[in-house]
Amino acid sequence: MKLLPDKTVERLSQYRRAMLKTLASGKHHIYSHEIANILHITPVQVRRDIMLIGYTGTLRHGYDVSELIEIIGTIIDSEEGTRVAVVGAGSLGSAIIRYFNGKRTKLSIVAAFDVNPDKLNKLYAGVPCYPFEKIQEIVKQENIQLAVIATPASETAKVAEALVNAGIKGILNYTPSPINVSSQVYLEEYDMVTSLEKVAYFAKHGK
């Protein structure tokens, strides 16, 4: 399969996590309407992605809830897991890690960073917290593929470089300062107050 949309693999992830609520209910099978009304969007929209990707229900009983779990997990988990880090301990640092531990099975953060010693050599949800400057060092150790900024807006050039180096091939950046990395490693940025100001403006128009 050919490399997906950046906005379908967001969605095949909100869909997955849909479908995973919906098998905890009870239902067995859902429609593409059904799971349009649950995230917002468009049936047309549920359907191209899902026949995107090699997947199609039946007009009777739509889609089977199991096996597109199922197909979205081939798509976007790797078969061996995926290993992250979160760089920062701090308390948006550690709220990540305590929200996502246990929430897939493969995907798992196994290691936290910061030059705060008073968080070193601590557990976070489980999760050991190193100092900075070994990151090489556990990246490769630990068989580390992606990470997370959760610093100081005035530390984030410095840790993505370092993470970059380290051999990391996908961030998700946290802090609101923007980076740039290599084209070889994927970047995610989240920026809370450009989301924030999103809802503000569309509530102001009672969207």
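Given the form predicted alone above, produce the structure of the same protein in the form predicted in complex with a further copy of the same chain.
Nothing else is written out below except the one chain.
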């Protein structure tokens, strides 16, 4: 299958979660406009995304909810599951761990890292916290493929470098310091301050 557009991947993740909820409510078929309503987008958008993954609904009943969940899974999940580390076990880091914990998904957070000795050897929602120095060793040993950075901004560059050296495949950076990594590593950055400033701008100027 061809590489999917960025935005389509994001929506697929959302479709799946919406479908899991739909299925839990006992509904087995769903129309594009119903999915669209849940996510507040247009029905065409939904149909096009679904078209892109090669799934096709039935004309009079729309999409089969379980099949859709299944297909999306084959696309965005890794069959054997994906193992994730969180670097920085401060308030944001532990919030992230707690947030993912309990969601049933193929993504599992299996390790936290911190420099603060107080936090070491503790469990965060069942996830062990290791000293930052051991990051390379643990990443390999635990077969960790992705990392979330939630350290103070001052540490970002150092952390990113260590992660890349350890052979990580993808990074989600919640720090406000932009990083650059070899193009082998997929990088996504998200900055809460920027987001809130954007909300402030558009709330004020209208849109």
